[in-house]
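Next up is one chain by itself, shown in structure tokens, the form predicted on its own.
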Amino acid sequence: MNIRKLLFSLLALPVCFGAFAQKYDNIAKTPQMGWNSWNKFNCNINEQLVRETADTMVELGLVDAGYIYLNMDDCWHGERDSLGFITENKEKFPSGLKSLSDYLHSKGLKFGIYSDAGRKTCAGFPGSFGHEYQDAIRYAQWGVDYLKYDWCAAKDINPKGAYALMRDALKSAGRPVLFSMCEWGSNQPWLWAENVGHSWRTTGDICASFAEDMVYDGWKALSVLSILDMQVELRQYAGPGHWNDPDMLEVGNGMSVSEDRAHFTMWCMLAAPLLLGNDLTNMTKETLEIITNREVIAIDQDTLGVQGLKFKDDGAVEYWFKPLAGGQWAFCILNRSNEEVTLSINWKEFNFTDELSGLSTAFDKVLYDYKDLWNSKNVGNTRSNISVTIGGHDVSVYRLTPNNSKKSKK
């Protein structure tokens, strides 16, 4: 009986199961937002945690700038049914994770859950592996909005075929998911899964470390900058609907307030995906500012959906250009070093043609406004040098618009 009820289930499916060469479209043109519990809370969650989190993020603007998803890491799970549907864990959400989805779907937010491609996930509970349909069709049941899969407990899997099979799994289940792939660089998905995943991880986990790395038990934690240095390389696979991942951001989480300034303004000049993973019930004013911040956010959030380059560095400081919409560029300079710089910016310097984009600063032929988007000032235009002072850990951001009703005179 029980066998015949679960065919019939199966066969009343919007979708019928069967290959999909493609994922949801119209999802992510823009790097997805919202907030991950993994970075603070760890396995520590539980129903009233992402209930309280849902109404803060409501209550303190967080999903009006732009951040609707609230996604659960690791440790949600119960066991596996005896038809081998997965189901949450009954102690941690007693009403069940169909009456939570509702309850974020009310307040405007959309439902993240995770799960891994192996047999296992990172901390033990039951993986996908063999189950990759079944626990589709309970996530669509359930109202989920968003997958993280990880690569735990995955060895002799082959990651395009689990991927894909995962990708598949999703599109036959019915319901639209942003597939975030966490695979952690290791087999270079950004060559091989834009039409597999939303975004991909590019590395290893990310640490609350501004320029060290972090070594526990045996495995490596990333540091911020770390991980910036291995997004240079790869601007080239990002774009709508197919993000680099460079991992969940850490502000908040234990770094200076110019640290967390720079990681921010960083991953928006990589059009990363922008999960906050700090403890949102219990932040200081200084991280409220940061990751609210929408012109910063709006670099991030540029519908042309080109990641930002480095176009020098000279020793521990360096200097980022993405262009924007609209024949608009980001400005930015990153001091890596823990001395605070002074700078003179002559902008015939930075005359170059983006090969990505095709665009060109044109410095010496357009004459650009701009604004200091931390100090929410307009500071001038481009006709003249300026001289700059940034902190050591810190970074200075501009946002350049042309000015229509001039020209350089250089």
Second form
Amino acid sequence: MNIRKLLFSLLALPVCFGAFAQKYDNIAKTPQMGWNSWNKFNCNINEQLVRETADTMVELGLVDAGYIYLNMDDCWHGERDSLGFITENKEKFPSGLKSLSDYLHSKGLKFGIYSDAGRKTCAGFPGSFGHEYQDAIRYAQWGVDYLKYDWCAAKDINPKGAYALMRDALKSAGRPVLFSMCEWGSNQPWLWAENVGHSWRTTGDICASFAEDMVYDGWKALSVLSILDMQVELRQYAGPGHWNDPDMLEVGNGMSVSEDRAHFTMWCMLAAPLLLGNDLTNMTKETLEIITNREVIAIDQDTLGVQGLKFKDDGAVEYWFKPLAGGQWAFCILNRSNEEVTLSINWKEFNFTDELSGLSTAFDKVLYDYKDLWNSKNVGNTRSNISVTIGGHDVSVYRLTPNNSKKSKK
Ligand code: GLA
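Return one more block: the form predicted together with alpha-D-galactopyranose (GLA), after the form predicted on its own shown previously.
Complete assembly follows, chain above in first position.
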């Protein structure tokens, strides 16, 4: 081999190994919002459910509030055809997924689908292993905008390679797709997937339980608080276009109203993807109020894109901050206990600099106006201490805005 050929081969190597491959950018600059079928419906999905859910998302203002993805999870699949292309289950989806996708797009929604990097999905349907490019082409033909990519039946498959392969397949198919990685944090994707997925699950599956994990045959579903605790050390890895995903929401699936409110608020403090997981066609007024609280959603969707931090805890009471654009902060108090607590908040005890964002609360120098986001009548400023009462398994969350007209002298 002459020297020119050798140089050319060396230069070509990174191309062959995908070193220059990119995921789609300009997707998920703020955490994705939508609905997913799994938490409530498991495998019981069909065309009628998807269409009714879409109609409801428009009618109830959920699309306006930002929930634009309608994602079908596992169990939509039929067989692979004679060429190896995946088909939909024709009994469940008689009009076909292209027509369903057209319907969702006509309603202003985006269409999400589910597959698995392994040989089978977690419910036993065909996985994408060995068919990645075919699947990506088929999804593009169907008008798919979002892919959740799971990790069952993946023995001896290299996770970094498997997820990068599907990223490249989606890119080659030419239709922008939000790539939602779901390998449950098993391979620490936060360390390597910033340029692979737009989000990655950080844990095993959630369940509709606030404080107690549920143990099933051979596996454990995690409570809201268990999952929350597992996010604390991961904040440095999240940011615009690449989010930690603490799993989909269980609001409206059987927890108490205060637990639902606390769950939703903490997911917003975490800058988590907000994927509703309840039956939207049949929910209570309280559930609707929680999921459409625009001021709480705005904490999640803040353009600074910094995951919140746990500043301190006093046993069952935790104090969380999230830096927001424009020098603002979200401040949240979480009561993990079953008992109501009354607390005195001395703002100056919360002076700190967040090393990740470089931003300081500087309560000794900056006067903030605050607004309680679940009780909009509760407004004031940080000149004086406040007393807060929080019920069991509940939160108080505030937006703090620098009051530029009256700089505090103290
Ligand atoms: C895994 C995922 C869940 C869901 C199911 C579907 O358990 O973590 O979110 O997608 O598979 O089978």
